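Quick heads-up: it's one chain on its own, the form predicted on its own, in C-alpha cells.
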Amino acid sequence: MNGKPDAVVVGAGPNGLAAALRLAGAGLRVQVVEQADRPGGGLRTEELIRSGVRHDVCSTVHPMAAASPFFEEFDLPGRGVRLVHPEICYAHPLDGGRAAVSRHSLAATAAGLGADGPAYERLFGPLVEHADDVIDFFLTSRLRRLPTRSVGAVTRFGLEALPNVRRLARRYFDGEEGQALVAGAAAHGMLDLSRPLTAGLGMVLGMLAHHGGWPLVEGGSQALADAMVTALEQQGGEVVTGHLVTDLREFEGVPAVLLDTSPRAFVAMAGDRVHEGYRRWVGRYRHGPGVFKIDWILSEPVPWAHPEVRRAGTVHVAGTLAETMAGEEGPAHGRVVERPYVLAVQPTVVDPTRAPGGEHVFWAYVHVPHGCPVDMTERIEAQVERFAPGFRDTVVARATKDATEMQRWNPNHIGGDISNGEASLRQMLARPVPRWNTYRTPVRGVYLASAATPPGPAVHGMCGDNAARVALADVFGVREVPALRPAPV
C-alpha cells in the first residue's frame, strides 16, 4: 500500500476481515497484517496429509455464518462462496444402534423423537418462529440494549437459557434421544455442562439447525476467508501475511488500529500504554479447555451403526446425557477422561471435492484440560468405533494436533482454547473486561475486534463488525453505518 493506511487490522481471521471490510465500506484505506503465511485464522484449509486432500484445521460447519447479518450483507453467493447443506444437520448416536438426529425441518426432527416430539416442538417452535429477531438481538446489540422486536420470544429464551443443560433436558424430555440431542449441541461451548448458560447454547444451535441449517463451505472453509480477502483487495485494501506484530508503536500515526487477537496479546503489544487496572482485568480473563484434533483420510464413509448418522454433517459422539456431561466435566476441571465427548464432522458426506480421489475426509476433536499435551487418538477412535463398528478398518492416514500445537498454529488459541476465552456467563456479559463498551481499549484509537469481545466465538464476523462500527464513530465521526460494497457484477 502506497502511503499510510487510515486503519490497520491485526489478524486476518473472520472477525479481522469483517472489521476491515466494514472500514473499507466507509471509503477508508485499510491494511490487514497477519502473522501466519496465509489469511483465514480458524477458517484455514490445508493439505495436512496428502496433496489434493483438503482438511479444515479448525472451523468446518457454519450455522452462525448462515445466520449472521454480516455475511447476509456480504452476499456469500454473489462472492462465489457456496454453502452446502447435509441432509441431516447433526446426529447423536446411542448404544444399541439408536440415534437422535436434527434435520432442517423442525417437524421432522420432532417426529423422530417419538413421545418427546411435542416437547421438542414446544421448546424450539417459538425460537424458530422468531429466529431472525433473536439472532439480531444477540449478535448485533452487544447485549447493551433491551430487545425492541419479539420481546416475549427474546425474554423467554433468556429465561430458558440461564440454567444448565441438564436441567433443561430433563425438564423437557423423558427419553435419552431428546436429552442427548440438546446436550450434544450445548457441549460445543467447551464448558462443564452443569454450569449456567449451557442450556442457552444448546437452544441456539438447535434453533439454527431449523433456521439457516448447519452448512459447510464447498471446497473448504478457506474459500470463505479468500472471498473476504478478495473483496477487500477490490476496494484498495491489502492483506500482509507472515508479519508478527509485537509493538503497537509500529502503527504510530495510523488513526485506528483494530486487533483480532487475544486480550493478552493486546496488553503485550501496548506495553506501558495500558494502565494497571485494565492489565489486572485481562490477567483475570479465563481461557477454557483446549482441544485435541484428528484429521483422517478414510477409504470409505464411517460405518455408523445407525444409517441416518451416515448422512449427518456433524456427529456428537458421547452417549447419553449423563455420559456427555461426564465427558465435559473432566476437561473443565483439569482431568483427561477415558470416554470423552467427541465432536466429529463428515465433510465428504456433502462435499466430495475435498477428497477428489474417491476417498473421504473425517475429523474430530475432544476437549482436554487447558494446555494439555496428552495424545487422545486411542480414546477418540474407541468412541467412534463404539458407535461405528469397523471404523478403524477404514482409516488410511491421520494427522493430529494437541492443545499446545493448536496454540502454535493460531496464537489466539491459548492453551488450545479455540473460543479465545471461556464462554461462561460472567465472561459473556463482560467480555473480556467489565466495561460498557468492551471494543474500546485504554489506548486511544485501538480496539479489540476478536472473539474475546461480544457476541463471542463462532464464525459470524460480528465481533469485528461491531468493533469497526465503534471505531468509525469514535475516530472518523461516521455514525451512519456504511454498507458493505457489493460484489462486482
Ligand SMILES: Cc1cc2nc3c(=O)[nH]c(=O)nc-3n(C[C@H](O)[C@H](O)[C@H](O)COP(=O)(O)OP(=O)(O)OC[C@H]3O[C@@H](n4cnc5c(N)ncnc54)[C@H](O)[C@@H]3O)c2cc1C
Second form
Amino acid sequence: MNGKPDAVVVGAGPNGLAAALRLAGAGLRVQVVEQADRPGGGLRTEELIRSGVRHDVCSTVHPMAAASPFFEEFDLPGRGVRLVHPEICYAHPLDGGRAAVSRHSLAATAAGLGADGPAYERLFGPLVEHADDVIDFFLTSRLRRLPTRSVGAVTRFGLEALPNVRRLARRYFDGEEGQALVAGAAAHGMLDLSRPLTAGLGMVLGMLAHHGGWPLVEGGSQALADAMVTALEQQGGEVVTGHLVTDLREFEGVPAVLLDTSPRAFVAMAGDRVHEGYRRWVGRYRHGPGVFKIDWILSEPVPWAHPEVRRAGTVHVAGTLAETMAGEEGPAHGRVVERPYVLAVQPTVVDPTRAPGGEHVFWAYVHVPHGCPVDMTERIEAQVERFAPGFRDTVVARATKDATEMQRWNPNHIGGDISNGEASLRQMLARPVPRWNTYRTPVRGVYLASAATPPGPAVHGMCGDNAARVALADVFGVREVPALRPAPV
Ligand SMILES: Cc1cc2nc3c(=O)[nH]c(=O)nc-3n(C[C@H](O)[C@H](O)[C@H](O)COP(=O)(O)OP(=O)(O)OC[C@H]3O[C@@H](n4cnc5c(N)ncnc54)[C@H](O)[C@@H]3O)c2cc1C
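Form predicted on its own done, so how does the form predicted together with the ligand look?
The complete assembly is shown below, putting the previous chain first.
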C-alpha cells in the first residue's frame, strides 16, 4: 500500500477481516497484518496430510455465521460462498445403539425424543419463534442497544440460561436422549458444566439448529476467509502475511489500530502506554482449558452404530448427561480424563469435495487442562470406537495438535484455549475487562476486536464489526455507519 493506511487491523481471523471490511465500507484505506503465512485464523483450511485432501484446522460448522447479521449483510451467496446443510445438524450417540439427533425441523427433533418431545418443544419453541430478536440482542453490541422487541423472549432466555446444564436438562427431560442432546451442545463452551450459565450455550446452539441450521462451507471454511480478503482487496485494502506484530509503535501515525489478538498481546504490544489498572485486569482475565485435536483421513465413513448419526455434520461423543459432565469437569480443574467429551465433525457427509479421491475427512477434539501436552489420540479413538465399532479399521492417516501446538500455531490460543478467554458468566459480562465499552483500550485509537470481546467466541465476525463501529465513531466521527459495499456483479 502506498503511503500510510487510515487503519491497520492486526490479525486476519474472521473478526479481524470483518473489522477491516466495515472500515473499508466507510471509505477508509485498510491494511491487515497477519503473522501466519495465510489469512483466515480460525477459518483456515489446509492440506494437512496429503495434497488435495482439505481439513479445516479450526472451525467447520457455522451456526453462528449463518445467524450473524454481519455475514447476512456481507452476502455469502453473492460472494460465491456456498453453505451446505447436513440432514442432521448434530447427533449424540448413546450406548446400546441409541442416539439423540437434532434436525433443522423443531417438530421432527421433538418427535425423535418420544415422551420428551413436548418438553423439547416447550423449551425451544418460544426461542425459535423469537430467534431473530434473541440473536440480534446477543450478537449486536449490548453496549449500544437494549432489547426493545421481544423483551419477554430475551428475559425468558436469560432466566432459563442462568442455571447449569444439569438443572435445565433434568427439569425438562426424563430420558437420557433429551438430557444428552442439550448437554452435548452446552459442552461446546469448554466449561465445567456444573457452573452457572452453561445451560445458555446449549439453548442458543440448540435454537440455531432450528433457525439457520448448522451448515458447513462448501470446500472448507477457508473459502469464507478468501471471500472476505477478496472483498477487501476490491476496495483497495490489503492483507500482509508472515508478520508477527509485537510493538504498537510500528503503527505510529496510523489513526486507528484494531487488534484481533488476545488482550495479553495488546498489553505486551502497548508497553508502558497501558496504565497499571488495565494491566491488572488483563492479568486476571482467565484463559481456560486447552484443546487436543485430531484430523483424520478415513477409507470410509465412520461406522456409527446408529444409522442417523452417519448423516450428522457434528457428533457429540460422550455418552449420558452424567458422563458428558464428568468429561468436562476434569479438564476445567486441571485433570486429564479417561473418557473425555469428544466433539467430532464429519464434513464429507455433506461436502465430498474436500476429499476428491472418494476418501473421507473427519476431525475431533477434546478439552484438556490449560497448556496440557498429553497425547489424547488413544482416548479419543476409544470413545469413537465405543459408539462406532470398527472405526479404527477405517483410519488411513491422522495428524494431531496438542494444546501447546495450538498456541504455537495461533498466538490467540493461549494454553490451547481456542475461546481467547474462558466464556464464564463473569467473563461474558465483562469481556475482557470490567469497562463500559470493552472494545476501547487505554491507548487512544487502539481497539480490541477479537473473540476476547463481546459477543465472544465462534465465527460470526460480530466482535470485529462492533469494534470497527466504535473506532469509526471515535476516530473518524462516523456515526451513521454505511452498509458494506455490495459484491460486484
Ligand atoms: C479446533 C477449533 C475448532 C473450532 N470449531 C469452530 C466451529 O466449528 N464453529 C465456530 O463457529 N467456531 C469454531 N471455532 C472457534 C473459532 O474458530 C474462533 O472463535 C474464531 O476464529 C475467532 O475469531 P477471531 O478473529 O477472534 O480470532 P482467530 O480466528 O484466532 O484469528 C486471529 C488471527 O490473528 C493472528 N494474530 C494473532 N496475534 C497476532 C499478532 N501479534 N500479529 C499478527 N497476527 C496475529 C492469528 O494468527 C490469527 O490468524 C473453532 C476453533 C478451533 C481452534
